[in-house]
Partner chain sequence: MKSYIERFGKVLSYFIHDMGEMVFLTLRINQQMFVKPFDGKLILQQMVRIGVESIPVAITTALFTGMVLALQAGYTLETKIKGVSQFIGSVVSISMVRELGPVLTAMVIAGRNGSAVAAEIGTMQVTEQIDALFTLAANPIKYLAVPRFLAFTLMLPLLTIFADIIGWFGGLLVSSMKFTSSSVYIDSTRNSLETGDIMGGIIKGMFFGAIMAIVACRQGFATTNGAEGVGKATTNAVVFSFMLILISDYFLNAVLIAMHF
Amino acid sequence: MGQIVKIIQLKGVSKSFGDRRVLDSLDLDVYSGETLVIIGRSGVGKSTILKHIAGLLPADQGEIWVEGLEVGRLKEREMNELRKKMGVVFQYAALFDSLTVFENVAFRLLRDFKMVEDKARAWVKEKLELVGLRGDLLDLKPAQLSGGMRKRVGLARAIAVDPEIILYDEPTSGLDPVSSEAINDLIVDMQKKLRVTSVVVTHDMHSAYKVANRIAMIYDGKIIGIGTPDEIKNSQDPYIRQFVTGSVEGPMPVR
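Structure for the listed sequence, which is one chain, in the form predicted on its own:
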């Protein structure tokens, strides 16, 4: 059996916005090649964790390590090099409305990797096909696409740089059940085909169970439970049970 490698580590990370502490000495490890899903109620800091990993938000306290590098100590040039190994799938895809599908997917290829346009067009077609989209969509604008198609374009943009890490922020948010299931299948497919390490933020338990190798539950700024989908599904922790079952009976459990 090969050595288990920690690709991402959060050590005692705290973050506050004004008087509200969102992360409170949070610890979290993400292993090479796994899909870790972070669940929790809205506003508990799930997306904040992704922003810390991507170096978009500094921690007030603690350390964030990505591929052996402490993010908080990196200079801007070094952080930009590390980001070249990451792909981010934003909530609602976050495509540039004024750009075509090609220009959206190729954005980092042209800007950061200085790829020539002819090569980039062939590269983008390949990535679109990988997420189930036709190459003849290249010259369309996001407004001409369905919500599910925009999500796929967002995923194609994330994998365009052949990342080692993919960060997903609510990838099925705002989609109908059929489109959500298609995105879940794509996340699983990307892990198998590209062997990437993925961190997925969601409050959709169906999605979490389908795509995760492990699930971490965040509450009150800390990880209160982590394990396989079956372990989380069968957890006896009252707060985890209430969240994963969607039960609203009785008062909110107190920790």
Contents of the next structure:
Amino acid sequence: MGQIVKIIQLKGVSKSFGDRRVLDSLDLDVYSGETLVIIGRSGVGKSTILKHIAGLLPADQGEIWVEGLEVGRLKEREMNELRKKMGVVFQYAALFDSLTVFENVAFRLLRDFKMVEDKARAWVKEKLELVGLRGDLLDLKPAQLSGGMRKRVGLARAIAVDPEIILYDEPTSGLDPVSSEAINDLIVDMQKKLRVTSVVVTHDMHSAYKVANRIAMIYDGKIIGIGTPDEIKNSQDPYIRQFVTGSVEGPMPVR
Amino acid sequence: MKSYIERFGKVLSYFIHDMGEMVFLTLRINQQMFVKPFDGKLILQQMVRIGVESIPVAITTALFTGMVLALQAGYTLETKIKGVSQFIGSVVSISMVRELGPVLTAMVIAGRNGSAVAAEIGTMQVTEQIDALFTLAANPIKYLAVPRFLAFTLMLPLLTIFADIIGWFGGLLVSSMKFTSSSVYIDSTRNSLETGDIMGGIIKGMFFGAIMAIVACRQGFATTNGAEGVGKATTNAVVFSFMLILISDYFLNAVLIAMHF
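Could I see the form predicted together with the partner chain next, after the form predicted on its own?
Whole complex next, starting from this chain.
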């Protein structure tokens, strides 16, 4: 990575749910074109970070900057403009049950961009092929698809408008090893083919090592370590060691 | 004693909070209604679901209500007040058109469609589909609540008119079989029923439609805790709709009567 542009910045972001403080003045930079993986135990606020970046959840304190715009200060129309550059892949795909695969993937094309149906179908087929799905799924409902296929359709929907940033929430959770590996390949592919910046939230270390340029470990509301996969793998930090080796012994209590 | 007061206070504060949220939702729906794009297809889809697909249950409800009304009115007028069964037509038509047509139709639709809307939006909420709508630049209030609000508010008056006619016809059936001739029933209706009676009922239907739409959407959007939460949202949508329909019915009647409807 030659040029270093900070495309996403979190500055002193705090967030509490009730009495539980999830993020505690957290700072994080994501560089243009990189894949940053955020690791950490369940419930430590990994997904909350993604929701802040996507503008789905306001932070209690701090600033979130995406492509030079402060997310918290944008009006709905401005936020929607920014969202054209951002694709979000949800943990359970979050496909719209009442719509077909085509209508799901083409959602923005039809609604915002007023693309004619024939053109949209060709466009959607192309995106489905990109995520390794055949074009004949177009008229199926999400309920007729397997978990892995649904995730791919979710990814196709996220990349439908050629985003510059893709946010992945637990992309491999609940998938069999083969499907997980296919999703990992896809994430790497997206970065290579589309030159997107990706933020991936996961606790699957195999996946993290495979897709990441950098890995950030979050614990107790803060980033406690950030570095290349090798740096994280060989880290001497007791918390990071415990997490990446998946050990019960260590400073993190097993709740 | 103190704990009862505390609990009452808690329930009251939830109630006030809920009402406030619903007022807020109503304002947001009305604001989003005029934002482009105009979702004609979605509105039509909801109108079919709420209006057309509810016709069988609306018919059954109205028909039997009209029949029961005629039976009760006939019995009362003939055996209790004695010999005034020629007024069955006016009793049935006025009760049906002013009160039972709009209220019972609203109850049935709240049970049938209000619950469905709460369950659908609630499921979308707990499966992150609402978040997904945001990320795809579709405001969920606009995409989900506005079409449902419009469909409920437009279809309830139509279903009310429908129920009025069917109920009146049910009354005619029973009355002509058991009490008076059909021409007496029709004359009695003609002599007492006024346009204002019908209009009042239709206006009430519109209000009830708006109320159940707001209640159902609010319960759906506020859903948390997975499948259990969806169940709770669905139950709440029906219970709150019933309560608010009955309570507002009294006040709407008071206003309508004051306005000579």
